[in-house]
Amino acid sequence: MKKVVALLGSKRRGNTYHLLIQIKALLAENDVDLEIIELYRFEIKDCAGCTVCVSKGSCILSDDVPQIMEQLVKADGIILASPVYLQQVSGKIKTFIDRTCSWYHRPALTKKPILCVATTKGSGLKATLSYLQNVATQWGALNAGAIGRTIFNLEKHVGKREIAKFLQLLDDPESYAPTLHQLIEFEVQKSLALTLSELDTAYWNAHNWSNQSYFYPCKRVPFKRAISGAIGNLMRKRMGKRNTDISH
């Protein structure tokens, strides 16, 4: 059985929760078991923005987000689920992406699907739902879909072509295609691994992705490819030759 682990960013049990007790359901049908992580119940301090997890691969700061962090590093798949607070995610679910800044440099999750849910009584979902899915991507993930509902449709169950994408990826993550700008962002984050840090560096080396045109073999489109690997090269050649002039 696989385990997908769904980080929920409410307070309350409320619409979003409910969404995701019904997406357990229908996971379930499929032998997948869906356990809820409820942010609100955990210690999750303020990122200090210190950097050190960065530059060191550590944290100064003692909290349940280690716990957290390595519970989706074992998951199969994730969820990130979140009520609209004020036109975005909730305050919780934003500091702990804070407290995975590491992962943007060092991706932790690749192969991963990661679906993105979010209700809101007002406006808001689009830009909410597209903050998720750009969290994902830059956790090196699988951009999986996302499930929203507003005030006008609340009610609606969510259906098994909602997750379906989800469960493919699930069973095949190398079927996914990824999109010219997630071509790019990886391109943006290898020139970053390559050219300024050498922890970076090793840790991209060690998972072969020096050389690659993205994470893991997928389905690629040719155009696509030639495009980000262009830009890669470009800003590999512009962000060492300005290292060597700070250098001298």
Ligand SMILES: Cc1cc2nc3c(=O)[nH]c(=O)nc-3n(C[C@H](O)[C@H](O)[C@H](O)COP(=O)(O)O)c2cc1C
Contents of the next structure:
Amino acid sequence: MKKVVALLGSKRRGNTYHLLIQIKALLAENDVDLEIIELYRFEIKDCAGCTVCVSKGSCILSDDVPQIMEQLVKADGIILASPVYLQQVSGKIKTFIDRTCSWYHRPALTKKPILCVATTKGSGLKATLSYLQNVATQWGALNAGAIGRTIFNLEKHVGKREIAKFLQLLDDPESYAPTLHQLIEFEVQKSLALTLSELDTAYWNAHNWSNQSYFYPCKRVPFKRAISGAIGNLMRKRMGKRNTDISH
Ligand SMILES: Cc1cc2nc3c(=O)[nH]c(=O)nc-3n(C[C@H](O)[C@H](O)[C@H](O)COP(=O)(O)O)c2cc1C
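Next up, the form predicted in complex with the named molecule, please; the one we just looked at was the form predicted alone.
Below: every chain and molecule of the assembly, starting with the one above.
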């Protein structure tokens, strides 16, 4: 049975939670288990801004964040769910996301589909979902779409079609065709990893990503890969590379 973990950024079991409950029922029909992590029930301290997680690989703070990160790493798929607060995600989920900064440098959620969910009275839905989808890209994960509701369609039940891509990617993550934005982001992450930090270089080499154009040997979107590869090679030429041969 596949396992999905959802992060909920609302303190209430309100609109966003109820969408997750509908998604849970649909996933169960497909033999997928959904665990909802209500972030407000956990201790999540503000990022100290020291970047020790990036440079040394561990955080100086002690709270529930490592446990939640571990649950995401173990999951087959992830749902990021937040109400819109002043046009954006809630502070709680943002605080959690801030604490995952090391995943930008040493991605741990590659090949995991991420479905983004948000609810609002009327405004800020697009910006909020787009932010969450961008977080998925920063983590090196797969963008499995978005489900949003406003006061005008809150009663509309989540349909099978809205989770179809998520289910398909849970079964076959490598069928995913990365966007040009994701391919370029990969090249930026790779360039930073191979030029700035020995810890990151070792991590990228150990995962065999240093000579790849994406997090798995992706044969799709060849034209986009040619563009992102050229940008990446140019970037690394200017930055000075470390320890590895970069060829596409
Ligand atoms: C602090 C706060 C800020 C909000 N900001 C917005 C907003 O910018 N635009 C909007 O249309 N609704 C806004 N809302 C309404 C919520 O986004 C909406 O009711 C949402 O569905 C609540 O989700 P929940 O029931 O899961 O907590 C806000 C609500 C709160 C409590």
